[in-house]
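To begin, one chain is listed below as structure tokens, in the form predicted on its own.
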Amino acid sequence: MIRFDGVSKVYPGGAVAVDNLGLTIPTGQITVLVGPSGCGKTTSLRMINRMVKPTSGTITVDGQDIARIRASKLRRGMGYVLQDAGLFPHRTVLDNIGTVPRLLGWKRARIQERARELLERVGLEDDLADRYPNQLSGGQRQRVGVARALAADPPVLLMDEPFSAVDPVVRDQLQSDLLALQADLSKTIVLVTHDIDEALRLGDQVAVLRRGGHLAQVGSPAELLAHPADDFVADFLGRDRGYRSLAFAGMPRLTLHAERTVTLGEPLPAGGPPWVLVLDAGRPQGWVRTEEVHRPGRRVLVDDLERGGNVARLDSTPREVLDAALSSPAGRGVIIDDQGEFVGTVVASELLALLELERGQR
């Protein structure tokens, strides 16, 4: 457990970065620090490993005052992931990952084994081991940065806007990978972001900071969305926080509807509804508007597909299912099973009615 007790940071000239911060970071969970620019979130993170020294107050890790721990020893017990990965450009991927174990005096064979193990764990191919950072994509560099932070198996992982420098698709995958890693490793993770969606997705606990380094509110994502402490928190969470809260609601028992389908590359059946779902080996590929492509004997091609709709799984949240329904060109959300095969569709109005009914029964 990490505790901030009355911690402040005031820079020469009187600029206050953090003001009397009191915060408990539970062991084995992800705590996200979020807030606008100038709110002190990165300063707070860097005070944990003494890259920034507090002006006043105490920070403890498992009850031990970090001011009494030698800085080099403290930092070697904490993984640190930077926004741009911060890899050494003159070292290979494998050597970058082995940085901290090498400082700790591990034998080379053990370092190599651990680095290759982590390559696989963070989803990178073994043939990347001998490449240099400038030969990697942004997402690959970030994965190497995470692997390097985990190399010596530290109990604490500090992450300073680790995914902000990559494109949205890669960012989504990296977030998913972090959650999967955390499910296996149960590290104490402190992550800084300015993105409220990222904070709500990743955080077991989210601490919202306001400018001047004041803690506005701390709680679970569901608690913040349901009960913002004040107008600042409510505004920062966004006007659509009711919709966001569906990500943490229980899924009601949905009615899955059968759908007229056609296999990609086969002729469209005569008649039927205006929209038909196209499958390939049982997996949804998109929708086709029948009036635009139906001619006797004409086969459905990839260029005919409308791909605007998202796909949800049987275990998806109400938010994901509702998004699938609202984004579908046919007005019906596509649901798949664990193997990615089509099982049925849902209608937004039916889902909303069930959610409203459940809300009324609570």
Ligand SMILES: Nc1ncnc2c1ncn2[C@@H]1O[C@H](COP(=O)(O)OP(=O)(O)OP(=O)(O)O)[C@@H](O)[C@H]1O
Second form
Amino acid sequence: MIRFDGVSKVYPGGAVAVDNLGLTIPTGQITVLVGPSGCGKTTSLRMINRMVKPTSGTITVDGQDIARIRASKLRRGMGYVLQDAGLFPHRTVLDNIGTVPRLLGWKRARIQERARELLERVGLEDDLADRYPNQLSGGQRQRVGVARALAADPPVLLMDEPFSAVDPVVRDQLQSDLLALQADLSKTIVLVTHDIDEALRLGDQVAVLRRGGHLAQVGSPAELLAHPADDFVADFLGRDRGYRSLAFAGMPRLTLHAERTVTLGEPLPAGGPPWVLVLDAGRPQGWVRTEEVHRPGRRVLVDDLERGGNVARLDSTPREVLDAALSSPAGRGVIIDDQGEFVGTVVASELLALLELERGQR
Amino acid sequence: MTWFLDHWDEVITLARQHAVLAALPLAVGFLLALPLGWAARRWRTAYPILVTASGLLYTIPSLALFVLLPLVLGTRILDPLNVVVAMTIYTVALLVRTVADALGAVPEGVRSAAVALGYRAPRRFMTVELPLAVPVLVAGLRVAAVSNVSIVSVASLIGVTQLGDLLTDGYNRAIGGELITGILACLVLALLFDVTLQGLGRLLTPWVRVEQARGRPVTKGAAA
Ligand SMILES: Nc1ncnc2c1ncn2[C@@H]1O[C@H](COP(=O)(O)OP(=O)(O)OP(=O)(O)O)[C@@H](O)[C@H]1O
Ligand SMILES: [Mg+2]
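Form predicted on its own done, so how does the form predicted together with the ligand look?
First the chain shown before, then all remaining chains and molecules of the complex.
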């Protein structure tokens, strides 16, 4: 557990970066510090590993005042990931990953072995090992940055906007990989971002900071969305706060509807509803409009498909299920199981009615 | 040409002396410039003072320095040490700024990554900042090396033998072949220094070559 107790930071020149911050960061969970640019996120993060010295207040890690721990020792026990990865350009991927073990004086063979293990752990191929950072894509560099931070298996991971320099598709992938990694490792992670979506997605606990270094609110994503403390937090969470909160609500028990389906490459039977779901080996491919392919004996081809509907899974959140229903050309959301096979459809109005009902019961 | 063919062993001996008089101060001067350049980088107020002061050293006429040093050092007037010390001073004068700027060229993100991972200052300097400063350092060393080779020839005027002797002697006795040999030998020596330093720089910075060869990042491995 990391605790901030009345921590303030005033930079020389008078800029108040952090103002009387009190915050508890629970062990084994992801705490996200989020807020607009210049609100003191990086400063707060860097006070944890003593890269910035607080003007007043104390920070403790597992009850121990960090001011009493030698800075280099403290830092070697905390992984650190920077925005642009901050890799050493003159060292190969493997040597970058082995940095902290080398500082800790591990044997060369053990460092090599550990670095290769981590390369795989973060989803990079073995043949990247001897590349230099400038031979990697931004996403790959970021993965190496994470591997380097994890190398000596520190209990704490500090991440300063780790995914903000990559494009949205890669960012999404890196975020889900971090969540998967965290499910295995249970590190105490403090992550800084200015992206509220990222904060809500990754955080077990989210601390919203406002300019001037004040803590505006701290809580779980669901708590923040349901009960923002003030207008600033509500604004920061965005206009579609109500819709977003569906991502954290419990999923009511839904009745799945059966659906007329046809297998890709087979002719469409005569009659039936206006939209028919096309499957291939049990997996949904898209919808066809019956009146467009109604000629008897004509086979359903890939070109006939109306795509674009998102699918949701049996264990998806209400938000994903609702989105599947709303984005479907047929107006019915396609639900699949873990194997990706079609199990049934849902209707938006039914889901909303159930959510409404649950709300009334609370 | 015939003059050179008749005296080539003498030219080689002089060239060797010339090389030592230029290279030894280059090495010593560089080692002295490292902490000074580091200090200029480390303390904001030290930079203008150190850079200006060292720059001024370079403006002292070499002959004056050669003549003054025996008085300061207590050496004999013909002692080659005078030349070595004088050349070291010039090297330091040129390299303090180079070192400071080379260290300044190390990306801030890389420096803070090193701090964040738990490097202490001395090791960070030796294994992160210095290696990354090599390209800029080599550029500065090349300038200093060529400058040394040319200034050393002035030492003939105080009787320390090296290639400059060919110039003074050739001029005094109006031997064209000797004069030209002296000039060409200095040129070749300067070129040799330059190529060696350039090669050394390339050897120490394999990652820079990779960058030039590939031009852009290679995407392979994980999708991201
Ligand atoms: N070294 C410094 N010296 C003086 N002022 C600083 C220094 N570092 C940060 N500040 C100021 O402190 C405040 C908080 O900075 P900080 O970097 O912690 O913000 P941030 O929330 O990380 O912002 P961003 O999202 O832009 O990275 C800002 O007003 C900034 O200008
Ligand atoms: Mg920041």
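Rigid core (definition): largest C-alpha set, two forms, superposition within 1.5 Å. Since we're looking at a predicted model, the values are computed, not measured. Residue numbers count along the first chain shown, from 1.
- Each C-alpha goes to whichever rigid part superposes it better, and by this rule residue 212 and residue 59 end up in one and the same part for the motion between these two forms.
- Rotation of the smaller rigid part against the larger between these two forms, from C-alpha superpositions: 12 degrees.
- After superposition on the rigid core, the Cα atom of residue 281 is displaced by 5.1 Å between these two forms.
- In this core superposition, residue 270 moves its Cα by 8.0 Å between these two forms.
- In the core-aligned comparison between these two forms, the Cα atom of residue 340 sits 3.2 Å away from its counterpart.
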